[in-house]
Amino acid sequence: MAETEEPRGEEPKEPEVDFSSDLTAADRPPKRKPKRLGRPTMVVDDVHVRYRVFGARRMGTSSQFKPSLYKRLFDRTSKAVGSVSEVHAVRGVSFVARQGESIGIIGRNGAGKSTLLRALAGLMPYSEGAVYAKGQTALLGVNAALLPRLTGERNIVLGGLALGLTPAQVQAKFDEIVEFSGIGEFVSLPMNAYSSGMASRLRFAISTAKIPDILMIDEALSTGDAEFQRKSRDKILEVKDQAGTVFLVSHSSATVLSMCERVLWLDAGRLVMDGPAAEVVAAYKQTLPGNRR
């Protein structure tokens, strides 16, 4: 059944963990014969990321008493502006990806995926290791970046000029780019008008009139209903039919399974597991809750 969406200025949240079966046989996409993979797009050599977290309460120090609000306000000491913490996301992750490879990133909530694929794409910086890419990346995810104040149509325009697209291609691809979506009328409405379904649509369709090299998805197809979810997979299949690299990050088992020939387990930053798709999956699920012997 296809949702029914009232245009509102929510951002879109994580999704809580979901590793189940969400496909039903129909949205399955049909079998292909394995592709030859071609030459390394992406070799990734045993890559740290660290970042601090500013104002966070020491841990093992008690919140039973706390000062007034005037005194958090205005006492500047250090204790009252709280610590400096560092956070190790990801740790020695190594592997090679390949043309034409379809690879799926699973683990848990805070397990350093989304920290990894943004550092892959170089939106965020690393602490050691090395990362080498060929060809031009493009990070697709249900917060990718868009003026909320600007419109639709603005949005489609910037987004395109972003990715590399003449002003001719961007206004070749607008009439597809706003049916992809599936927005309509609502494309001359300023995007902090929309519900976060119909941001993250628009996000997708912008995101991926310009097939890159490397496409990496974070989360994007649990967004919408059935239809533009078989839509999105049939995108990222053209993708990969074009002898690009995809990484997917998604708590669905069915999605990966679906999209997926190898996936990479991450657990606590680091790389578990790194094998064909429904062998690293089912290794995976036995450790979640309900599943363990």
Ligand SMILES: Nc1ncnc2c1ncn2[C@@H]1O[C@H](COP(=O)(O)OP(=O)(O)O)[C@@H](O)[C@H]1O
The other form holds:
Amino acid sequence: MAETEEPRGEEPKEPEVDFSSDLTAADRPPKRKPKRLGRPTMVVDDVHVRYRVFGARRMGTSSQFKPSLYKRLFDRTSKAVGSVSEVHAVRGVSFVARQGESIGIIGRNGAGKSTLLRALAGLMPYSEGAVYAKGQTALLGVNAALLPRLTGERNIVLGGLALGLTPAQVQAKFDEIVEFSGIGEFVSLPMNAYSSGMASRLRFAISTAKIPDILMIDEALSTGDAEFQRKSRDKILEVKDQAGTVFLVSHSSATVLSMCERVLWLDAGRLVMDGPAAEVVAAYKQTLPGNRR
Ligand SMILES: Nc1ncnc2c1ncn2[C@@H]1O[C@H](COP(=O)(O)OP(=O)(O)O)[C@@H](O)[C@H]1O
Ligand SMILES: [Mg+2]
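Okay, that is the form predicted on its own; can I get the form predicted in complex with this ligand now?
The complete assembly is shown below, putting the previous chain first.
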């Protein structure tokens, strides 16, 4: 990364230094694949995410009165009243993601995978650190919001516009989205009439109508049938082909191994390991009590 274009006044130039060995040592000590690395798409620098948890006030402090809803809501915003505790869900995660990389994120329940992904997608504030992303990010997952009382059709239009497509582009993509989601005639029914699988397939189809630069998937692959998983894989490959970056949170080590060449392993909010998929998955599996997949 450190090219000569950085205008720094003071440095005495040392052109004879063997940068290649220096950089690999700092980056990933033992081995580095011969594959050419793309340009960085995302730089994550010491990111911390904290949830504030409100509540658990002691009973009896104002026992004469049952506080009104208004008062209880109001109290929540006040630091003086009530107790606020904190969940430090992501603790100092740093890495650089590059063009054409697909990166799996693994770890136990509660390790902070979803939280990290949401923070990277810009959907959650982080309390320390920085995230630099090049281009548009799209998070697909169980939480991506569509409006359940509206029909699939309306959600396709609104979702497409939210992605930055023009109305004409949405129209042009409409049939493709319906076809990709496989919901057929259900598209004209409100989404709350859908099965959860149908809803998540439509969500996925809408979110990938415009190929994002950085695609993030949280468990989405596990909700579909085999046919849909195949389509999802194609989308991931499409993103990679267009020199984008894919992040994939999955409980299935088989999925991670088949889709990702690099894996981040999180535990208790910390990045335990970052390296080639097979090595990291193997190391993670050794820490599991049974041999679950
Ligand atoms: N909305 C929330 N409010 C408070 N704590 C949360 C919230 N969401 C997640 N957490 C906590 O943050 C930690 C990380 O959660 P999460 O990112 O969902 O983990 P994972 O996706 O790896 O299972 C857990 O301790 C969880 O209890
Ligand atoms: Mg999760």
